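Consider the single chain below, provided in structure tokens and representing the form predicted alone.
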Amino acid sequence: MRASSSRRGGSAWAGVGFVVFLAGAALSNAIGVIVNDVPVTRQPITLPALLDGRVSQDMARQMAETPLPSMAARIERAASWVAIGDLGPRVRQGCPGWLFLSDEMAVHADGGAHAAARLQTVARVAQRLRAQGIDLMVVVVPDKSRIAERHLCGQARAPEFEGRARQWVDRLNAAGVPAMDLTDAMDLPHTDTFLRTDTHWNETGAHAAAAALTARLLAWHDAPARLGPRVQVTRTVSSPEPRPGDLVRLAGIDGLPLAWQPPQDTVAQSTFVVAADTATTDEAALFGDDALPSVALIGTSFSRTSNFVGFLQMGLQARVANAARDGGEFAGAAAAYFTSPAFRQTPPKLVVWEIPERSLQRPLADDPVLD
């Protein structure tokens, strides 16, 4: 008798239990929709994405983003970092210290009909810029997991990645496309070229990334007609201070003391004032449309990323327009820039498309269209 009341008090509680965990649940999703606008689902709502199951998985992530599952996911990833050195999905650790993007390493399936198809789409842009008289250029930025080699320790790439960027590269110039492989400009002895902690180059990568673009720019034939008037550039480094990774925030783990973190980068910051050259730039060049940029730089968040820009701009002597986003992945830039008003009314003369080689042979569903 006294054990099955027991039994009884123990299923009320558990009751209790679950039905306060549905309310915080529903009430976590309330607050994150209506007051952290995280939007239901940012999948198309169509009977076939219904069918297949694409709009609840987007569902289910985007709720994943509200402020219940989050906490507990970063006290998750937290609690795993201390206790067993884990990551989570996203990051892994090489050497001491070391981090890397888990999606560089990642064998997609059918990865090289991706890569043929993004191929393709880029030809079919290349015409039709070409037939505006507008030239592309493509810049291919290599994984930090090929560059960055020696910092493994144990990490592994998949031997079909070897030739990825440069087989991709040597089949665009084959097309008629300009394009070029940044691995030999980065890949530098005995001097990293990424920092430590977050996915991107540091300003020494950036630098040799865009002398080598310069180099390339300045050898076509017509060179100062695509670069517009010439303009000063002077530069100016701080001092080193330390610099927060996106790959210890991509871990969760960025809320951590600093002494349970990673080791943060140390990095020395550029400043780059651009002027314009009033020594061999008359004044129509100087006030008129054509002072406006005439190159015009789409990609992802490495072009936004240790001073590229910057660099790019002192090797050419030339103003370029930054159109590129952060999570842009391979064609989130070139979408937003070919659609603006600043494309349509005043276009560039070259256009650089800056690509991570990461990107080339990831799922296409999540491309936006160009076509």
Second form
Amino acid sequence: MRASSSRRGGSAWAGVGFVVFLAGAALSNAIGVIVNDVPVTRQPITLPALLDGRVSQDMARQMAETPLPSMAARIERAASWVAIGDLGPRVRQGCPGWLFLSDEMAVHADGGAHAAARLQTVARVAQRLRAQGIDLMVVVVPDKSRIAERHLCGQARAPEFEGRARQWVDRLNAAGVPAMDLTDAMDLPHTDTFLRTDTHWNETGAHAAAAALTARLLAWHDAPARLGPRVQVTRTVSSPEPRPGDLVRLAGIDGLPLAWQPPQDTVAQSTFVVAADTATTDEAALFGDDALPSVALIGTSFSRTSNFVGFLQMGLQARVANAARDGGEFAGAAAAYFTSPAFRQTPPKLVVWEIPERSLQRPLADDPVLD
Amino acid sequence: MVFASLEFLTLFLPAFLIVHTLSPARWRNAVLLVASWIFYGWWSPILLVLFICLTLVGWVGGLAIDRSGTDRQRMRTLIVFIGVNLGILCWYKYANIVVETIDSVRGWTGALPLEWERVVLPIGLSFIVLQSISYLIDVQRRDVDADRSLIQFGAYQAMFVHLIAGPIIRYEWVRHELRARKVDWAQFASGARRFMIGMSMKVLVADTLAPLVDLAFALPAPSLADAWLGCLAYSLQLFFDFAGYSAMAIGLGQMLGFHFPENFNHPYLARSIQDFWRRWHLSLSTWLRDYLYIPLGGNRLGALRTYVNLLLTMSIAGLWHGGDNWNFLLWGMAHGLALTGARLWADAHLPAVPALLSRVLTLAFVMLAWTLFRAHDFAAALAMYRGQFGMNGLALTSALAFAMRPAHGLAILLGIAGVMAPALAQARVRVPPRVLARVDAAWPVAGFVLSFGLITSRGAVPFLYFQF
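Now show the form predicted in complex with the partner chain, given that the preceding structure was the form predicted alone.
First the chain shown before, then all remaining chains and molecules of the complex.
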């Protein structure tokens, strides 16, 4: 008797709680749309978009921007970090303060087959570019957890990852596509080449990577002729400042007071100024397209972080058109660049394709179509 | 749409409950029908057309059987409409695997694969078809009258609360409530509590463990610890996902004035494999019993026929579960063999196995069979079995160790506690009744709030039985 009456009481609380929640959810949607101007959908409402569910899927994404869900997400992430040290599904902590992207350590079913398929894709792209008189250089950026392994504090990478970047690059070279693995360049003794709370390299790493790539390109038999007009690049370095890390944001704990977050990186940021080399620039070139970059860089956020392009331009003494895309993974930037007016109307002479090691074995379904 | 999603919790459900509550009683089935079609068509409105066709087939089939004169005519009509239902199910569910199998056979002779565009399985099709078949058979047997109202029958078929992942609701169970149902605060509150508990089961345990399971089953050579951790995590994930969803369905039904039977009864505490099937996915196991096993002759035609019927029924149950690969059929056959073995044991009057040992052996068998159920193909299942029998080393490998998060540990502990709940309830721990009452009242609400936070922060993970 007592049990059933207490259950009825419990149900009453649940009923009230549920009604309050539903009312709050409805109010949150209303505030999101009316007050915060969150669009109901960003997807143009067309019959095909309605029929294949693009409109409804986008509506669901937009709902996440309304007050209640976004607040709930931040509270959950913050509480999980503070209470049990959990950084969510996408981020892991190695040594205190050192964060890593969990994707780097993800073992994918048929990962080897996926990497082999991507190798074929790159080889086909290289062949197509070669037919247009364009060279391709593939650059594989090693995982942070490979280079900064000493900061994993005893957690080990899976043995099957040991040779995945090097073997892939070797096979690409064997297939006649110039490729390089940046592991050796970035594995500097007693020097960190990656940021602590960010998935990307720091300026030391970006500089080392750019220097290795520069050396390889300059040693390539006809690459110097393909770099375009020489430019002079000057670098100035600012005083060190705190830098928020993308892994803190990815873990969803960037809203916490700084004292409760992993300590931020402190970074002295470089600024590069590129000027045409007067010795190699004539009047005609100034008005023609000779001043356009002959080198195009496609890739991921690595190519957009820590001044990798600045260091590369400084090393090559040539302009580099940066067509990399954040979150581009294996082929996001390539798919966008090869179909862009920039590529069609002013094709480069050399394409550098930067690929993160962690993208090699991901499921193929994530890739845009390149062929 | 799935229950553990923003669009359901913050848009669909509040809007539906307001409209349903404010509607006059005679309009409620129409409201339920339209809302259910919106729910079903949310992700892929085009598939709604197929669903509406299936509803029409079921409704017309019922009327056609009802109007057939003799028993023989009724049976013929029934066979035609069951054939239509099964034809649709088989096309969407098994066409891909049949073509793949033909391709692999052709591959041995060096022939090129057939040109084939994969068929996409509409969500919840298997549940919809089983419901339709049970209705048609019940009408043919004169257990229920054919429903003359398309709206009422459509509301039964489409009812979003159990549409995409069961429980498999028989028309007989809800026909009175379809005509007139009482919605009051006590029912609503009780349903809300059940819904919150179900949501907590799915989100806090099942969805939390999902990435760990994915990784464990992707390892090319899992160690003993990897394989059993993955298998344990999957066993918990599957149960909490499915039982959680069933609890949500039962709770939502209650909020609307329906009373659905329970679908799970602590299956991992089963004393034998027969006992397991009396506790796991009850709406399916009773469906198989009433519409397949008994019509096949059940255990009325002698021992040998009983064994064959058991094996056949469970093999069909396996096939029903999956069309991606033949593992599901093997899983069903394994359960069929286990049930047959248990029956043989009993028929031979062998001594009963001690209760605790029997529970342990049953659970071990169920978990080993889940490995077959979860692996994406037979080779992956074999790799996992090699791990489970210690053929790839013993210790946890680095890939799984790195993937383990504090949340996984908590979810496993929570899951084990949930599985063991009846045993824990019997433990003689002195807790003041007032404290117990407060905990009992607070935890579903707290679990639901935490679940909502997790849904928003990680994005909804689709329900495991979504495409069965």
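Residue numbers count along the first chain shown, from 1. Definition used throughout: the rigid core is the maximal C-alpha set that superposes within 1.5 Å between two forms. Given the structure is predicted, the values throughout are model-derived calculations rather than measurements.
When the rigid core is held fixed, the Cα atom of G133 travels less than 2 angstroms between these two forms. Superposition of the core reveals a Cα shift of less than 2 Å for S340 between these two forms. After superposing the rigid core, the Cα of T183 is displaced by less than 2 Å between these two forms.
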